[in-house]
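The chain below stands alone, shown as structure tokens; this is the form predicted on its own.
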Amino acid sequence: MSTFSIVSGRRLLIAAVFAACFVSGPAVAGMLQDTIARYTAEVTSADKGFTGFSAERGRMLFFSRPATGKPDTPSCTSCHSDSPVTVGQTRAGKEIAPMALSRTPDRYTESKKLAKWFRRNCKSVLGRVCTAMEKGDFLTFMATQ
């Protein structure tokens, strides 16, 4: 692992947290920073070569169609639309606020709610619980949107 990639990963994490601060204020940024720090600790304990979360991997997760979950929810975009900055819709027709932190600044402020939705949506789309790496990447991507 090169020093450059380690520094780049850390810079990306710092940039994501900074973006959250800039876009949505200190309280939301603090919550997001704490959550990302928790996922960082979890990933680092299992992978000493961890270099940071990736907005690109988070983007790929959001747009992927793994076909391993429920047939009616083959991807995040099934309900959350093809753009994180637009409104989504549940299968029952209920509106879902945009996923992007820039559009819904309070979306990631409650850790219990965040855990619930990660658990539910990951099982629905992926057919399993998301890893800490996937959660960190996803949040990093949403913080850039």
Given for the second form:
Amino acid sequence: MSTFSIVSGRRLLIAAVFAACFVSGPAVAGMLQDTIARYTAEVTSADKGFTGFSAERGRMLFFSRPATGKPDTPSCTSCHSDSPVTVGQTRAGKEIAPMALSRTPDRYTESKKLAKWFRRNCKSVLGRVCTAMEKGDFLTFMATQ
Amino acid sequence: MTRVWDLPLRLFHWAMVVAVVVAAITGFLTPEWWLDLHSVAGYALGVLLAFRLVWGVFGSPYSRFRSFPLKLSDLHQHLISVLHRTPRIFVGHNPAGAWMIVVLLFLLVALVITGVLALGGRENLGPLAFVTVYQIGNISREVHEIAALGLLWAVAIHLLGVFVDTRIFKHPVLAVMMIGNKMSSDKRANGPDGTHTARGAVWFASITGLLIVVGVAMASVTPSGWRNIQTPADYVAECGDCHDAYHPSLRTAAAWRSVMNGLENHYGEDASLDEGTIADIRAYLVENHAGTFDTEVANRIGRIDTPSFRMTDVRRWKKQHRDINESVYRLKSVGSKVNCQGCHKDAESGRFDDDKIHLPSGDKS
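Starting from the form predicted on its own above, please write out the structure of the form predicted together with the partner chain.
Time for the whole complex; same chain goes first.
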């Protein structure tokens, strides 16, 4: 840990994601890492004191019940089930594969798809778009699940 | 002892009994998804009847329609003699029996024709699907139902006649229809012989072969009310995540425009897309709207506008699904009433055939 303390938060995060992704396959890991790097760039450009995404904040976003969006969808868990590792269900009844990267390894790989669903689901649940910080936290949480 | 009924005629009679029983059970009693078996029974009846009509001209003497005592005065006389319990014995049909056969054959032919028209017009299936529009299919189905009830009555009267003949007048008509012989003093009667069996077999094989070849050829022509359309990959990807991507023939062009223009507020959710994708999908849906299909689902549900743009708010939809228990929709394999594909295995194609309905529990509740 002492060697890591001198490198920036960003490098640390990349290293951590890299390590996590040794388990789930290098190709997928590379893309998620790129995505997280993009969000990191977005966040640091606004906030110089940024020290990295937090899986704990991501967990809170997933389990919280903001209910500031549309009435039928008070929480991410309304559709994604009460656990990142179990199958969810849309309001129209279709199954949603688990959100945890360990369960659905091909998640978070298509940037267009990712952007679309963050836009839709954040609007439905929070009533606004999610910040780059929230998205980075969420992905970091899912990568560790 | 005279042989009255040739072997081909007797085989025809009993084969027809089987076909009618199967058609009646699958028509009156079982749910719509038994249409497959019902159609098979109907086609079998069609072949049998075609043979019977030909045999009525070229068959053995008592099989020929010319030999039927159909004069109304004969019928009158016969009925009076029955009431006096002194009926004359006829070698072939008696006048009442002959009329009965005419009525039965007429109803059966009408049933086969209206059945094929209903199948072609409503379901876009079978030999006449390529020429029959939905409305004709619909009217044919009404006539089919009336004729089917008519047939029930006719069969009942026919059986009553057989009962009266056997029990009251001790004519062994059932045995005669099985074995073909009848005691008779009619010396002019020259009944069928072995050559009739051979001729009947040749006729039957030719008629069956011809009808199958022509029927299959006609059935493979593209149906008039339904066409196979190429579904753009975009559409399935963007509209198939939350529920299955609906076939365009399920809504009107106006409804599709409204749905596509209101995706930010889509039944309580944000289903927004970028403008380019919206335009592509809208163009596809509007081009193939319900008015461009002549299927049952397009006529009955697709073309009916609702304020919510939902097909599940169409009165007819509610009526067709009112027997389904709410719990069925919540089954894993269905999920919700808007997932048509969960029960209609061909929903994606827009056909909604009766025989592709599959309730997950296997039953209606």
